[in-house]
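Take a look at this one chain, the form predicted alone, written out in structure tokens.
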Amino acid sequence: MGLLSRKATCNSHGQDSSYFSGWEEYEKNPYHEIQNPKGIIQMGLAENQLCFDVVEKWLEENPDAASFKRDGKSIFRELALFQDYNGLPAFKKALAEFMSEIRGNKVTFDPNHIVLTAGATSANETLMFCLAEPGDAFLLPTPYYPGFDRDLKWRTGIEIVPIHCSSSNGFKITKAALLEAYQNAQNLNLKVKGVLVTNPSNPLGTTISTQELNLLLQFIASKNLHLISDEIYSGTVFKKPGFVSAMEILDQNYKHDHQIRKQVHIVYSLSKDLGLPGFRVGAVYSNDEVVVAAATKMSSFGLVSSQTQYLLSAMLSDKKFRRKYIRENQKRLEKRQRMLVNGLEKAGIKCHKGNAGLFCWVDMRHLLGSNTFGAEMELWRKIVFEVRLNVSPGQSCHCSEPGWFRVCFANMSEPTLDLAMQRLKAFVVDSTTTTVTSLGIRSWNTNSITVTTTLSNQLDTKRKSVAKWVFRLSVQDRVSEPRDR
């Protein structure tokens, strides 16, 4: 008998994913403008660093909160002592107001239904413990956040069954896909307990439509399931269509259906909207009193410090600050996303049309040698080790189509993002040139400007032809190869 538990020695954490491998390579050779200008640029980290100056200005203007004072007098001893699991009432009230304001005050949140957790990771795991038994399953639409394989499964023992969504309809959730996933779970003798969605989607960077939310609620009602709506990116929506919370649909169509209301649960955090992942502030919101009571007991394993709650209660209670921050955050995110999209377009790469989040879902299918996940991994390794950009391959997000990548844009400066785009463009041009050369086209040195110009035009034409040829090849492969699940 070994000295360690199976949990300690098993390989079910999910950390062998290429998502985490990219991070490891970045940490070995991190980019720095001066100290390591040829290092790997981190584009696999969904952090929001765009409005730190707005938060820092508030801290400067409110020194009492930052130094744990009330009316000029220190409350350090009060905050240093043990606090109730329920959290500070002032903070829960301020958090509820912030959550409502992000949603355009179309919904309200009862602070008594909020359970504080150490980030959204803890919130999602807590709900798994509350809603399912080991061996039960949750359905998740693909592509989904790679960390869910760790957050939802590792300690709880639950299983994830993918709802396969397709680029053919913009990765929308359909009734057919829901029913197929549910049937697949039954074929595996898994008891389905619910559906979990991220809205806005990570990694798609899009909001879930009202039509899809209605479909999800109808589905859980027909199958007697739970719906978890992870709305951690709800404050990052910067374009139309706007964000619609699952709570808003509940209020519109299920206002007096208390049973369905108990089956819908919200996960939230200040990690993305406010850019404070290091503060470890998350929340579960549920209309089911039993879930709230159980989650509150579980929160003792991941409490939010009293100091953090006090500081943020003062900040989020400032209505003027809240409005300014939300407005400025959305404005800067839109500008930065546009910069990434334009940079990619100059490199001949398109993105899935997004309106939210800290990342773009990038289509590099035309750069694959074949329409396989092996080819995707080969391209990913080139991007990490040759281009020196850490991006997340679609395979790590359980995308059913090879060639998609998640690329983050809000965790770096504009000059760094510009450099990343220059590197990627050079790589694509070099790859295209290599492909052209391999097809029998040769270049030579000449002093003739006319000949050089003519050759350049010929190469441009050939490159366009090659791009079309590669696309046709991809379509053929797509037809001939079975879909990887």
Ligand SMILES: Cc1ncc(COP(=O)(O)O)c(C=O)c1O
Given for the second form:
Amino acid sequence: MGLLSRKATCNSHGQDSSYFSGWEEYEKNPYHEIQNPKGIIQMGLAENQLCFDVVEKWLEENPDAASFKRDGKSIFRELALFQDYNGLPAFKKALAEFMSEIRGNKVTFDPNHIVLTAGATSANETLMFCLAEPGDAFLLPTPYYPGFDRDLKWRTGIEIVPIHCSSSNGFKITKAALLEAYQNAQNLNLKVKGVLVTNPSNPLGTTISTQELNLLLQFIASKNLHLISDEIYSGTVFKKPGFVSAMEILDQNYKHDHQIRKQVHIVYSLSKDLGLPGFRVGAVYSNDEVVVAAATKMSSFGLVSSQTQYLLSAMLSDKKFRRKYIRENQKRLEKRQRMLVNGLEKAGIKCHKGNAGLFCWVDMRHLLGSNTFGAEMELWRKIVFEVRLNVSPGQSCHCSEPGWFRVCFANMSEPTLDLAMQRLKAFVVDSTTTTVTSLGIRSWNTNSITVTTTLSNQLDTKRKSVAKWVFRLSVQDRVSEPRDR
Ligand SMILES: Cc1ncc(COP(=O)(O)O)c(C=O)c1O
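Let me have the form predicted in complex with this ligand next, following on from the form predicted alone.
What follows is the whole complex; the chain from before opens it.
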């Protein structure tokens, strides 16, 4: 017997995943425009830094809120002593309004059904503690947010069973995939307690369709399960089709079905939509009062500080600010996503068609040496160490197909994103040139932008066209754009 607990010494935290080790590499050599221009650019972090100026402007115009004052008088002592785990009523009301506003006011949220938590991390774990016993399982569509292996499983003892989604239908959730996952769990002797989805999806950057939501609700009704809808990215939807919350479908199709309503729970947070992960503000929303009561008691372990609640209740109850922020945030995210998609396209790389989130789900299957996760890791290492971009490999998101990567776009400036794209393009050109050379093809005619030797039939058709296309684009760009090296 060791001196420490099994929990403290087991490695089920998931810290060894390439998702986290990419961050470690970044920490060792972080890119800085002036101090470290050859450093690693962080594209593995889903942070939203695009609207800080809008928040800062509001803070400037509302100095009382951040300096613990009400009508000019200090409320420091009141806030310093406040420790009610039900949360500040004014904050819960403002948060409920913000959540409704994001959903185009098609649904309303009752502040009494909100439990405040230290971020969505804590909200998801709290729901696991409320809904399942150690050893029970939740079904999750793949690819999924790598942090779930820690948040849902580590301290609770819950198991995740993947619902395998595939690129062949745009990673949509199907009835067959749900049933297969359910059967797999049973084969493993695991009791299934529910399904957890992220809507919009991290890492896909897409919203879940009404059809899929209906399917999920029918599925949980037929098997008597819970549905957790992690809607942490609900305010990042910038393009059609718009966002439909699980709550909206409940209101439309299950208005009077109290049982099903009790089985659906929403997770929310201000980490992404408002860009405040450091503030640690999250929430569980449930129609089941027993879940609300239990989660409220559990929230003692991860409360939101009273000064944060006070500041944000002032900010989010300001209707004008709310509207402006939501609109501006979506506009800027759309522009950024387009920049990334266009940049990747110039490097001959395509993305899964996204309409939300702080990242793109990028298809680099054509750059793999073979169709294996080993080849994906090899490519990932090159991207981290040679191209010096930290991106998240699909394997860390439990994707069933090798060659997909999550690439974030909202945690850096436009020039940094530009530089990242130049580096990637140079890498693709170099690696496709190397591939061709290694296959016995000698020289490139860089003036006429054609390959002088006939391409070997050892190259597959896809790879061939990408190499040509990228090469052509890169030579054009070399004329007009400075390169990184
Ligand atoms: C889908 C999803 N859920 C939960 C979290 C955790 O968020 P928070 O910072 O609010 O704990 C993240 C963070 O990336 C996420 O992507």
